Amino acid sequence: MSTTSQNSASDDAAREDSPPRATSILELVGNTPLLDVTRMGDELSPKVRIYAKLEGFNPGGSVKDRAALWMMRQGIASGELREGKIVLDSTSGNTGIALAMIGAALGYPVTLVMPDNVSVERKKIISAYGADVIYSSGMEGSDGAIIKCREVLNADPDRYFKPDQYFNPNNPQAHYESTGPEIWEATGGSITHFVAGIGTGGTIMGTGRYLKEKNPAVQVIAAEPDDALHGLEGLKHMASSIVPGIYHEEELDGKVPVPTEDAYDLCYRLGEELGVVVGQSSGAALYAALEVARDLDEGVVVLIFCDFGDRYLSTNLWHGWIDWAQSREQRRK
């Protein structure tokens, strides 16, 4: 091979190697790396795997970024959400940052009803991106704000686009699109379980049908919260809430209760252990990934870490924290 033909191939491999160049924040959502967080796990079979979907790499910084982007994309393209039009719906907070995002990429005004003891980090968030937010009572959580934005949007309908996240079905479709043929291929296709917290649903319901059409044995399992008055924000206690319309629970092989101090402590861990800091429904399913796991004589399971956790450093997960490293400091002594 030439002088010329080997550089050119150098410079070929480069060009592969190297970051995607976008023309739009938009075109980075999605694939989102795995990581090995086995060592997790105690007494687990050495024949059992389980793997991380860091969703914090999005653009927006989670899980949402994917509903809210195919949500928008419908919007446009049935002329629902055209030009005049504001972007509205209810959010606890990721989701509402994800359609700000897009709204202000795409140049469409966003306001968003939100429970207003979420968290600080993410009301500043919020506002960075140019979006509005109507506050709902923080008492009601996040069905609270479900039932203002209804009244906001019945008081002038002609002017709002609402993607309603909890009863979209592009919401299910965007995970059915890409964040299970991501996972299937990361794996290889050797997973077995699945595993992720129930907010909207849509994450579970479309990943895991997508997992099921390439390989009907894989169990899909959902982390619930175990009590009505848990705090573990962005995910829900389906028999005391609102139960979302794309939320099919005949369609999961289980359900994992979790109780919000193991949740807490799973993220304090995580921190300390692998360097990884994470939201509290990111606890709630590395839960109930290992109760899982600790069940198995041989199996890949994966769970979905929906957020990093430097928007929650003002909440409750971090005052504990604080308590944690206290505690960790006495234990060194």
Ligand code: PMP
Second form
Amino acid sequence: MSTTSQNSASDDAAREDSPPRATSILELVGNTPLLDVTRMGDELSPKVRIYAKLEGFNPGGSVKDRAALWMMRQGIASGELREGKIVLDSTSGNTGIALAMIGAALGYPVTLVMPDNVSVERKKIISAYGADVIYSSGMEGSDGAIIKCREVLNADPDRYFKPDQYFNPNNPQAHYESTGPEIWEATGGSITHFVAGIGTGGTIMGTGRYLKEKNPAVQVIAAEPDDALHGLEGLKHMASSIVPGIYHEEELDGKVPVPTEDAYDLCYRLGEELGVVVGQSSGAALYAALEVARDLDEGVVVLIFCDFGDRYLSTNLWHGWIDWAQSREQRRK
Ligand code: PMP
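For comparison with the form predicted alone, would you give the structure of this protein in the form predicted in complex with this ligand?
And the full complex, kicking off with our chain again.
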């Protein structure tokens, strides 16, 4: 017969490999799994492996949980974020969701400036976390949101704490301290190439820096939209964008230009062939990773799948998916 005290004793002795037990949702950020996606490549050398890090498993649903958590923690540590302040930032979506989640968990109000054409799923999730939204013109993309956010801040600077993800060193630092070490450990130090898209550049800069410190031979490659007018939500075409302060292109070993349609096709294939439904930036990263892998005799390529695809169900990605599904019969012949 078990008693209460026996129960709590056995609770305390939870096995090391038991699922995590958290007292705050924030303890569940990070430690995301790697998935072998090598099968997506044609004619690769048998000595090449490709692994995707599934950042959709973060509690806010994307890689941006890490950067947002590090920036807010640092704000609290420095005293810039304290009672009475509102967290304010411009975001194309995932950072907003992450800030809204963390604000709710830590008890800080959050206001987000974002283009009015971000997906309806994102708008609803942010509202579910209790955050306020100010919309900028969708025609002006994420740069329009940055400019509008500056205006709001300048009108009443003392009211806000602005994490400023495009310039805040704690954004790449989050990846230097978490994403990088996780990849290094999960691959047993065998990673040879790291591939990620560039939004703020936080993921690729911080992770790349850590991996190169562990092994300077690791190649860090960015997936970049091939055109200013692209449909890869979350990614920037640098030549036509405001360059983020934390982004240092000279630290990269290369960039792969990614056509939107090819990235979308890979998203559709990932769903059908691996049972993994991801967002368009993940398709872009996979496109770049396959380009890299094709040239290798051997190697371990790790890329980032920033989020899952269910937050894009109302976007062009899914309009294209309808055509893809309709052509399925044809392709199976
Ligand atoms: N993919 C998606 C879906 C994103 O939201 C972002 C962040 N804007 C990125 C990729 C790029 O991440 P980072 O800001 O770390 O460069």
